[in-house]
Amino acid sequence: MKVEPRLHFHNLLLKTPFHARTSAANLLNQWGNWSGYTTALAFGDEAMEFSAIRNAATLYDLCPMVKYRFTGPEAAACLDRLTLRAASKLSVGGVHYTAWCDDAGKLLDDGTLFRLGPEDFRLCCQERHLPWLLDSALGFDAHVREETEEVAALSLQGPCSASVLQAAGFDVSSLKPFRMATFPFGSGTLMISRTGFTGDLGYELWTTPDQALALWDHLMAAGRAWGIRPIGSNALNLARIEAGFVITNMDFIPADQAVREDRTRSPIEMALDWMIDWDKGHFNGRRALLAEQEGKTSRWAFVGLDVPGNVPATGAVIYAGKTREAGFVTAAEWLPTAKRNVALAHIERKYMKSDLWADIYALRELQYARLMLPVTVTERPFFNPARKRATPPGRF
């Protein structure tokens, strides 16, 4: 059998089934790399996509997200170890947001997984992981691959998505969040689950690489009376941060990545400890995560702030009583939507309790200006609108 090589290496990055389409949008030419992938970073003007998020409808390219398949008789008992989550209480057709460790109970990743069918799950992911999750599937009935390629993915957000979704044919009244529905299109079929990484109401739509610009064409012509219009990551970071959420690379590093010992985290130290299932069983580093809850040994705390002003403290220090070095901010922006001017940071928990201080250097025409600001930990989410729960969704 003759086997075709695979020539990715010439490409210095991919591009996705809708570059087409967001090439020729693409007016300030902003591109980056994710996972391999040309990505856009900017459309145009920023802060229209930004508020288009949270006023009208957006399309997000989704095909550089890494997917993984995991299919077979013990598919969601592989998951079950591999994962802190319990994948075999997740029904057919929902969606839970998970992550995974190493055996030292340090995180790798976190993600989506989807339950496509009793024997069949979906892992979407930032980050390659293949090697690992093959080795995390020796000894079960289960296959896994990655299919990253084989699927053409669109984040469809913001408050006039299900609008837009039921003018372009598809009805999602009853769709929950984090569920999932399959409609005709095209010469195949449209996966839509109610899922996405802006804190909003919002769908992701999955299909194959052959229906992807039909796909962006109808969706892009049903949502002209709403003023849809492509989003770059650059408007959904500060949606995110605004959500709260987290993103591999950039407010923690993955443990197989780590090059110094103390740049790791564990779920605890992340805020991520809500969803680990104790009673599951044995899952990849569960001894480890274990003992560290029972000795109180985490180290840092991840925590929302709100930062006076409305200078965003990127890349500050954060001080315990001006002194003491506290921390670091991950993320921070002024919020436009929550009118506030917040930062996501690690602290280490035994300065939590002090005084804090974020240590903010200020852009003001060419010089920097030092800020020594008090900070003060608060919850997240910073924006948390009812909208992105209701059932059936609101009709804006």
Second form
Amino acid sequence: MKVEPRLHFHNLLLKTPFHARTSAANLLNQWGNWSGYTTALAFGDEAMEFSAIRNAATLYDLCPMVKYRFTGPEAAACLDRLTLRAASKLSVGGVHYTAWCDDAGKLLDDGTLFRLGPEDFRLCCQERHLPWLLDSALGFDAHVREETEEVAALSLQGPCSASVLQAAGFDVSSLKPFRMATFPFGSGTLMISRTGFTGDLGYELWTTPDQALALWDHLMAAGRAWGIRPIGSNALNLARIEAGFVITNMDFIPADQAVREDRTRSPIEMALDWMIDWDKGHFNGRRALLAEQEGKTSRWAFVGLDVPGNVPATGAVIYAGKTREAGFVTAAEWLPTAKRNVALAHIERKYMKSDLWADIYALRELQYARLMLPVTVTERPFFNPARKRATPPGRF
Amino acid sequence: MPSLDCIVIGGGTNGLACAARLARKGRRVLVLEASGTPGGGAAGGEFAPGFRSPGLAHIVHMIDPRVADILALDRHGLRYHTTSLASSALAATGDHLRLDGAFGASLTGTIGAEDRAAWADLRARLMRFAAALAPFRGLTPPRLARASGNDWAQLARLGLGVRRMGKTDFREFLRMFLINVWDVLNDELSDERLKGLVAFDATLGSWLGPRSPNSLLLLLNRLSGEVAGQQGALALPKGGMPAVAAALASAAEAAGVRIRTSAAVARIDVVGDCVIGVTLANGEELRAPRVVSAISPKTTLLSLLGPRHLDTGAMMRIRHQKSRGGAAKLHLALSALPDFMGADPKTRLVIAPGADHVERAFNPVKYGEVPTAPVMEVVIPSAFEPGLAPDGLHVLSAVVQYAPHAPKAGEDAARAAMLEATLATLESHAPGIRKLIVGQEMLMPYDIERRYGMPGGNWHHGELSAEQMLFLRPAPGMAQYASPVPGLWLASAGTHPGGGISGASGWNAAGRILQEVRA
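After the form predicted on its own, can we look at the form predicted in complex with its partner chain?
To see the whole picture, the full complex is given below, headed by that same chain.
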């Protein structure tokens, strides 16, 4: 919600347009800071929240996600130069997952790009980049502005999410993954995209802050029969690890924030090289990335690991042959749906063929129990159900 | 199969020097000059009926010896009136101080014995320091990045050269080389005329006042150049600077370079991240696997190449390259030789009555205003030879500092105010001169930008200052004459070592191109 700028010190964290509802539902009163906003880490039982993501329907407040709007005749050309993928090839009504780099070909952030019109794009991401984006638009007939506060967004995820939307009066049966549609809602409109961060069937709903509470109430009422519940960031984090997704500043450090020279990562090192459109013309970091690819100079590999047992390898250092440091874990969980103990890790490429070990420190009653466990590189995602892709979506 | 190996954009001294060096190594080179004559800042023109200016620059204070010797500019018609132009530090009282020889080797005039001794000592020290820096002018700037292919042996030799000046001198060198010239002058000298002249010389063509940090470095840079084998000397070419341009153009053509004038480049063409040539303003397409730009790096990268071929960071670094010009150029057509209170008209006449005075002339331009008492160097080429002016008449050429490049009052008002302030200053040093004026031209920095394509009107295609020198010139990551786009090279004064009608940047760039492209 808007705060009088002069009085910002009364509210070091902002409240989202959904705060009246999320605060009422937050039985644990557990809050975290997400991009300057107060957001729920968990409302009640985290296991139930996660279970609802995989078995029912869930609501998650997306408002703190940073949103930029690119408009103008050369908005697509500007985004082609800015990001790794070809924005100009994205059709109107389409969404794609993309990322962007600095001159050295090191990642600045990843995010989703929505093509709202021929000359109209929305870029959603984790970190703030307005100066970089404005600089990148110079010389293009394109206009960039931040619109984070102008959009209220909710993520409706879970196998029953399509049914909930149907019950709420929004027919999304023909909406394919990574497509969006607009519906009348209240005094305005609601844009629904078939996107999400859970690796499951799910939608993201976009409207204006004045409609936020009405939307929340409408969905909670329509979803009651499917056990809809709000979820916090902790349950979502577990779901995204199952889906094998990365989060900026949790799985890699943006190049413009990294203090230590060796902390930056290229998209090749973060296993995002599939995004790179080499043929679309020049884009930021292209020359550096081409040199990295041709010279095979990538130092790191970002991989999924299978870890034996059920102790999460959180923060573990990875060793090659138990002795040489080979990498580190950025996320690790025992996955309730996949029933696997996994980790996401950076491994130095030269050790990829070695026997890898995770040095795990598990805190048990004030004392660390140390485990040295053999780990193996495995495919991501760890959980990839067919219902995620089915159109029309399953009526659960 | 393109019939050209290389297109050079810009027929100024650096473009011609670069083209000539490439052609001497057998490359087929075409120089494209936007104006009607080659020469850039050395080109002159008629500013009043029958009166020709001696060029934007009017004195040679450094011609790269490699350019002069290897291209044999003397065989191509370069002659000097003098290669040891004296300077007169003018006093409004007529009590002038005359400096003969390179950088005032001897002083004539009323000046105390203490100051004479202090000057001899300071001058010798500065000349030694500058001499130690001179070899760096001919060098591709080293890179700081790891494994960047620096010529460590050469760098070690140069470093050793600096170190060999001895412990006392080396310590003094380290103390002084980033200091401001005002402090040095006030530490060591008391004569205001002398302090004013040196403060003026240090800041000439820059966007620094004498009290600005690092201003001594510009004096050392200036003194590190040479003319006809004489370090720190000033030379006046016969026919003015256009003669230097003509000699360079002739030498380049003799080496096999083709020069096309009135050929403005509209665009550098890139296909598949490689330069393939240029498109002229008239739509004509010219193809070559390499394009060397000897015009400003800012214009080259931002206008001719365009941001879509550059990374955002590189684009912003070149956008942020500082390029403010503080020097205006005055040309006067005179009905008779003016009398600067007995000062020898065959000297460089410097009106800079003190170091503080130079600083005060700098203060207003920081706020976009015109100084009431500008400082200047005046040359009267027609006192040396007829030709620039009709018989018996004279041409006065003056570099006047400081002029705002972005005046608050508007361009025309600022130009008029600058002209009035300059003429009033001239009148007080040469009473009656205003009555002799039959024609005049005042070029403000923005006029210079328009006529010569120098962003901000800065002579060096980007300010020459400590933070924009060596591996930071024109911008970090582009200091070795290569642009970020394969096939596009930079060779203007905006690259190391900077401007001054020396041709050094172009010559260095050609060396780098020949080294990188052995095809």
